[in-house]
Amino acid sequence: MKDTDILLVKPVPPLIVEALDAAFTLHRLYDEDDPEGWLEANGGRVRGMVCGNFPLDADLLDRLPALEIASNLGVGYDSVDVAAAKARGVMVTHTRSVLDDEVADTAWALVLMTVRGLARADRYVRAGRWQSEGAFPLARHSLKGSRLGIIGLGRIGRNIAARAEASGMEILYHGRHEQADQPYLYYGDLREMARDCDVLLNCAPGGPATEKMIDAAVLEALGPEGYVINIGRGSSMDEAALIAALEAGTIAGAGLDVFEDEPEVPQALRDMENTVLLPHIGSATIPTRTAMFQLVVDNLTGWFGRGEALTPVPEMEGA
């Protein structure tokens, strides 16, 4: 495989670089003085690439006519024009499965921190307010007996549901279609599910189909005793509507690991006491990230060594 040309458009973690450099002829576009000129002269030799930290669109695909596979770093792949890739016979893979439990743990931690006010309690102690003001105020809600509405009941969503059930929550879910093998109550209408749940948790993928799907109407349906949690994509949340809802008391609070314009986080969200804000760390542990990096490599070595993509994106299943 050493004579197979692989392209890195942007820097990626050293594990990926070292493994690919050992197995393939690796090109680092970001080190070229004239990237456009390099693509014009050499794009026709590239058969594989790593994507996930830049848009892979039809224009770039056209400059890589020999491309066979794009190995995406991350489970989300909304930066990839999968339809354009499929039309050109390009396989697209992602790093599913290896991060499911880690992200589910982060999501569940956000639920606990937000609903129980644990982040505020930590700040209360650090500021010396326990001594000066006495006991921390009681949390408004308990998880046991409440309802969790999950947007996107995929692998991560099901792992979150298992954690929630262990805490005595009832599970509802919304998605493109009902899943016959799931015991939970399905809602085809997101507003209706928001109305009927206490905690609304988004773990749906990004892209046009989910753009700003959690809007003012959904937040109003969630109501003043409801909480919203987002570990999916920042693009799924209408951030302006969220800020307005939090300021007006339309909802009780929010826990967010993703934002519209990362790493920019609106000052209004940072100033609020009823928000918990994390810097997109859903899968951010060394073991999980190492497994993700290795899967990026394994998809490329599997494709060129055995003609097999290990974890194709759903649109590529059977391709």
Ligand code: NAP
Given for the second form:
Amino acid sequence: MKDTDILLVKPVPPLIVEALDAAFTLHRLYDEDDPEGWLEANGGRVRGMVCGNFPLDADLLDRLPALEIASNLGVGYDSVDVAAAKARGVMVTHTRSVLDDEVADTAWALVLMTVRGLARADRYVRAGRWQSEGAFPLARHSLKGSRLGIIGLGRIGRNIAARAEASGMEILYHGRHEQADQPYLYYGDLREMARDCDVLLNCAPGGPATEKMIDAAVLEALGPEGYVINIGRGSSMDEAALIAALEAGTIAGAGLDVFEDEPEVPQALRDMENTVLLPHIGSATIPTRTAMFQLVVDNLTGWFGRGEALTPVPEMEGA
Ligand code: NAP
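To test you: the structure above is the form predicted on its own. What is the structure of the form predicted in complex with this ligand?
Every chain and every other molecule in the complex is listed next, the one we just looked at coming first.
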């Protein structure tokens, strides 16, 4: 495999760089003085690449005519034009399954921090307000007996549902399909589910199909006692509508791990007391990230060593 050319467009963690450097001929586009010139001269030799931290679009794919596989770092691959890759016979893989529990734990922490006001309570103690103002205000809801509406009951969503069940919540879900093997109540209409739940949690993929799906109408349906949690993608939330709803009291609060324009987080969201804001850390532990990095490498070594990708994205099945 050492004579196989692999491209890094943007920097990736050392584990990936070192493993790929040992197994392949590795090119770092970000180190080139003239990346366009390098692509012009050498793009035709590249057979594999790592993606996920830049847009892999038809234009870039056209400059890599020998590309066989793009190994995406992350389970979400909305930065990859999969249709364009598939049309050119390029395999796309992602790091599914190895992060499900980690992301579900983060989601569940975000629910508790937001709905039970735990992040705000921490700030209350630090600011000395316990002594000066007395007891912290009571939370509106107990999780037990409340209704959680999950958008995207997939691998991560089902792990979140298990945590919600342990907390005594009733679970509803929305997706494009009803899942016959799931015991939870299905809603084909997102607004209807928002109307019927206390906590609306998004863990669906990003991309055009889910763009701004949580809009003003959905937030209005959620209502002034309702909380929205987003651990999926920032693109699925209409952030301007969210800010307006929080300012107007249309909803009670929001817990967000993902944003429209990361790492930019609107000042309005930062200034509010009823928001909890995390810097996209759903899977951010050393063991889980290490497993993801290893899977990025294993997909490439599997492909070039045995002609087999380990974890293709669903669109590749039967390709
Ligand atoms: P998954 O197993 O593929 O599940 C995705 C779920 O979303 C499916 O149940 C699917 O159900 C639903 N869905 C897909 N398209 C939809 C649409 N247009 N409208 C409504 N529902 C839709 O994926 P996963 O492994 O659970 O990961 C889910 C997402 O979590 C990733 O794509 C990524 O964006 C996000 N994520 C975030 C972090 C973080 O750090 N915050 C970490 C990992 C992943 P139907 O097929 O029935 O529609």
